[in-house]
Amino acid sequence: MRLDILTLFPDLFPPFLEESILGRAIKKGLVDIKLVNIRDFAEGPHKVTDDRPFGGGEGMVMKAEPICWAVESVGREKNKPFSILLTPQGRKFDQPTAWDLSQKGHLILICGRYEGVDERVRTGCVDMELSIGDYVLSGGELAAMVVVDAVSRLVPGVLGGERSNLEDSFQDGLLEYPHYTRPRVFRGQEVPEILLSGDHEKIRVWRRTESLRRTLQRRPDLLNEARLSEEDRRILEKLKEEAGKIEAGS
């Protein structure tokens, strides 16, 4: 998979791209990430990429020409990539979106700055607007890193284990179950005995129950969209009954 990141600050990215799972994936050739400096496509001796907004107001707006020319330069290399503008006004980024994007083959991530980008970038150079949350950052670079990490780990071979990304939180609409490793006892807290039993079916049911319990307690809103089996629904009813008894007794 290839990702081109269009930014005014390419030096922010190398440490992020060189470490851990993503760094190994790049070395193996599973993911190809290129940094494109938007300033290289600006005109004039000073390579200006922003200007005052028409109509007045605070701040500066990123110019359309450098961004669109940068997008077009990448697109001319091969088949048309899928271009994304990182903006607080975009569609909220989630796990299903990450899966969809991982199937695209070639993405362009455009990092905005200042007060935003000229509206003609949105209408003429972008296939999707994407937001990583309801808050404002200084620029799209951190958002681009989030998207790169979430999407890259879904590329076959990046995580190693075939089921690793299938068991992540949000993968089936639920939060993930608790994890434990050695030592068996730490500061008086023991690993649940069932995880040491060797009974794979009981472990499976325990993990699913704890996943549902955690989701019910922390993100009950997710249950409205989660893919629940009949077994899940029975477990969930029991968990709700237990929670009701605890609440009634408190």
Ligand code: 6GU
Contents of the next structure:
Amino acid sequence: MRLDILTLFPDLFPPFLEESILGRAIKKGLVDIKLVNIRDFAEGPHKVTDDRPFGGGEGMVMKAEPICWAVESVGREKNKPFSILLTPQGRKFDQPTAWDLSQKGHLILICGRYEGVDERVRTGCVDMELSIGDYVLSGGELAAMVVVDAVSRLVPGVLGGERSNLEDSFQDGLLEYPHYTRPRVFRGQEVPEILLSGDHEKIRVWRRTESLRRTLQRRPDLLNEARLSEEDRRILEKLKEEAGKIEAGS
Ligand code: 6GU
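Right, and the form predicted in complex with the ligand of this protein, after the form predicted alone?
What follows is the whole complex; the chain from before opens it.
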């Protein structure tokens, strides 16, 4: 998969791209990431990339030409890349979207600055607008890193020996079960007995139950969209009963 990141601050990215899973994916050639400085496409001796807003008001607006020229410089080949503007006004990024994007082959991620981007960028050279959540960042760079990370993990081969991405939290719409490693006792807290039992079926059911419990407690909204088996529904009923009893007792 190829990813081109269009930004005014390319220096923010390399340390992030070189580490860990992503770094290895790049070394193996599974993801090819290029940083494009939008300023290289600005005109004039001062390479101006923003200007005052028509109609007046505070702040500056990113100019349309350098961004659209940068987009067009990247996408000259047959398979047109899919271009995404990162902006708090976009649709909220989630795991199904990450999955869709991982199938695209070539993405362009455009990092806007918070104050704004000329509207003609959206209408003229962008296929999708994405936000990573309901809070304000100074620019789209951190959001682009989030998208690059979440999408790259889904490219075949990237996770290799690591936990398969099918097991990941959110892949089936639930939160993960609790994890433990050595030591068996840490500050008086013991690892649940069942995980030491060697009984794989019991462990599977325990993990699924804890996964459902967590989701019910912390993110009940996810249960509406989650892929639930008959077994899951029975477990959930029990968990809800338990919760009801605790509530009634207190
Ligand atoms: Cl994509 N950009 C900015 N500037 N702020 C954000 C965001 C994006 N997503 C959430 N907040």
